[in-house]
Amino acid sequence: MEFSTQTTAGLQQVRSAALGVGVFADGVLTPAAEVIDRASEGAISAVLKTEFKGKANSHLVLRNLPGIKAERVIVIGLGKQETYRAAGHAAAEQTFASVCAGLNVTEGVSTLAGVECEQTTLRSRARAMALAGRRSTYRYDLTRTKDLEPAPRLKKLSLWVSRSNAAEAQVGLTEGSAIGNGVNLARLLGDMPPNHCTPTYLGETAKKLGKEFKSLKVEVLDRKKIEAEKMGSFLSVARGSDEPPVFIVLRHTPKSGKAKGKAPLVLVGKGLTFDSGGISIKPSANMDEMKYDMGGAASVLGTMRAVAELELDREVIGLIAACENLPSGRANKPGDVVTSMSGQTIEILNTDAEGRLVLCDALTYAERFNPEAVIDIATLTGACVVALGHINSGLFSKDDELANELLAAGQETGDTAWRMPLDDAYQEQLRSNFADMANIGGMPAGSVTAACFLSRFTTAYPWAHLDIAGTAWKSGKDKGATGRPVPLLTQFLIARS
């Protein structure tokens, strides 16, 4: 899809299959809507008096308005003006893009980014528009053969903006497009069935990215190389499956020398392409959704794709530990003690707490890069879903600066997180009589003790943990991967570049 700016002087003269304008609740028109209203002799005002109230995320399609060159004017409800923020704008852009896709038009023009709202810039609003456009055209059809909806014909979205602001807007559109490509890659990997998206497939996906983008160097470690690294904790999880584990290293090296001498930023993703719980097997209901347990790995691949497309002037490294967690005669047993890459021993009290066993070795591996900061991303705990639901990802860090940067990136992109506690007092719950630590700390504060476990492997660098168990996918009739937190991560990296 192509994204561009439209700088035609008169909005009523814009020729388009779909022109999007915003209207606030209580009949307040945005400046663009006022222009169209005057040129069409009050067409928008008329519908506001009868059928359209401007509620957030609502829309109305007006066709063939007098005095307007656009074939359709799509009026987008923005909600109350006093509460209009970045999230409201992003939702409005998503509504417009989705309506365009549903109408089967090939192009559209949005004026919504021209509406000022707090804590945003034109660049960030343009970014939201392009991201919405990418999302609107995503369809999963890899393993479907019947009853397929036609792919959207939407090929181009333009942002109506003044000529003096076009350069700033174009920067945002470029960023949003790349982030959207990363989001859709993460969604596709998450939605794929687990017999298709195996650890090996994740490795092949990384290699394809390395071929597509010259800045990316990719290495995929097989079982023998993982054993040579002494990743005993990671390998213990992989033992129960016939699918071989892989450890993926993606390294983005910028073309320019501006970033020379700066320590890299490292992303670490949990790559459980299927998690049955192992010997501590999960209930059968909804176990199919455990194909999404590689959401952290998918988000690392999606973010690295966005980083490479944007050619960010900063070294970024992605690490993914990928395997399956299945019950077998070789699988971990409750009571087993394993030795991690760091040399610390772990008593496995519950084999369904496997993500932290995989991540701890990846976090130790990250030390060799002398990183400026490390962020791990994982669908780690059901306890985080209980705590935060499906709105915010859980953010854990003892580094206030790093945490605040990640929270700000989430707010700017609408991919929000909420900071959770990480007090040392919680560490006591991980005490073991037979190893250096247990892999679970009981039911109380389950997401916190999981983060406390990971923190024991991150003392060499600034670190943050994102628990995306509640945000990586949706259940029910809208079941599907969300691609979160690719927007948050990419914006964080843009800000650090």
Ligand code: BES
Second form
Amino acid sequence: MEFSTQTTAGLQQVRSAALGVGVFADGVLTPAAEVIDRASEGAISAVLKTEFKGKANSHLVLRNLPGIKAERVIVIGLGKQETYRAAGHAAAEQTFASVCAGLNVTEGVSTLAGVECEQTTLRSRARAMALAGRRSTYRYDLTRTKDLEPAPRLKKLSLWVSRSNAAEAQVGLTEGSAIGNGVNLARLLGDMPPNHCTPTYLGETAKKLGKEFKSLKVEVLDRKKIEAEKMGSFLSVARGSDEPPVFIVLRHTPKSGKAKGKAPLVLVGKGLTFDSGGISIKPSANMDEMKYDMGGAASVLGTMRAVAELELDREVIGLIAACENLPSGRANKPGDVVTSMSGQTIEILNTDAEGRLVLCDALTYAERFNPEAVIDIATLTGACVVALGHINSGLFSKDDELANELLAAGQETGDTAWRMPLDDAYQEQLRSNFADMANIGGMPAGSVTAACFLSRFTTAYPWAHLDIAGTAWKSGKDKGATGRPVPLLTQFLIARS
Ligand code: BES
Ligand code: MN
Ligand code: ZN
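Got the form predicted on its own; could you also share the form predicted in complex with the named molecule?
First the chain shown before, then all remaining chains and molecules of the complex.
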């Protein structure tokens, strides 16, 4: 799929199978809609009197309008003008792209990015358009043989802008396209069944990225090498399964010199390709969804793909600790004490709190890069879903500047996070009588004590933690991975470059 700008002067002259124009609630026309309305002798005003109210996420297809060269005009509802911001625009572009994909056309032209609104620039609006385009063509069919949805034929989306704005728009389109590719990679890995997407498969996916992108060097450590690094906590979780663990290191080195000498940014992903809970086994209902417990790892792979495709002028390192959490004769037992790579000992009181056990060693491994900052991404706690639902990812950091940058990147991309507390006072809940710490902190503030646990392994660098338990996938009829927080992470890295 291709994204470009279209600078034809008169909108009514644009030849396209689908021309998207926006209308606000209460019938307020955007400039593009006004041009079409005038050229078509009031075709849009007419439907506004009857079936179309401009509600957010609504649309109407108008065919063969008089005076208009485009075959179809897709009128997109933008909702109330007063509240129309980055998220509203992103949703409108998504509606347009999805309608194009659904109509089975091969190309479309959107005018939506031309509508200025708070929190955005033309570049960020163009980025949202390309991201929506990529999302609209995602289909999961790897392990289906029947009732396949036909793959959309959509091959090209164009952004209608003035000639003088085309260059800025093109920058945004390139970014959105790369972010979209990263999002779709993360979605595919998440949606894959856990007997297909194993730790080994994640390692192979990383190696494939290394072959595809020159800037990426990839190393996959096997069990022996993980043992040599003394990752005793990670290995204790991995031991419960016959599926071998891997530790993945992806390194993006920029070509040019500007980024030279700058400390790298490190992303760390939780890669549980299946979490049964182990001996502290989970209830059966919806346990299949624990295939998504590698969402953090998937977002690291997706973001590294985007970073490499954009040839970002910044060294970025991705680390992934991948294994399964299963009950077996060799699995962790409640009461076991393990020694982490940092030397700190951990009493395992619940084997289902395994994410922090694999992440703590990955966070210690990150020290060797002398990073400017480390961000870990994990489907870490059910408690985070209770706190924030499926709207915001949980953000934990003691570093205000880092936290604010991540929040801003979330706002700009519509992939939002909400800051949670990380006071030392919560640390007390992790007290153990038999080790340096316990791996659970009891019922109260479960997502906070999980973050507190991780914080004990991150004293060597600025650090932030994203709990994506509520945002990495959707349950129910539309069950599927979201690819979050690839947009947030990539935007953060672009802003730091
Ligand atoms: N992967 C889960 C967290 C999770 C649960 C994410 C449900 C999304 C939906 C994690 O490994 C886990 O099991 N956490 C436990 C921690 C508890 C034992 C302290 C939890 O949240 O129940
Ligand atoms: Mn668990
Ligand atoms: Zn888990």
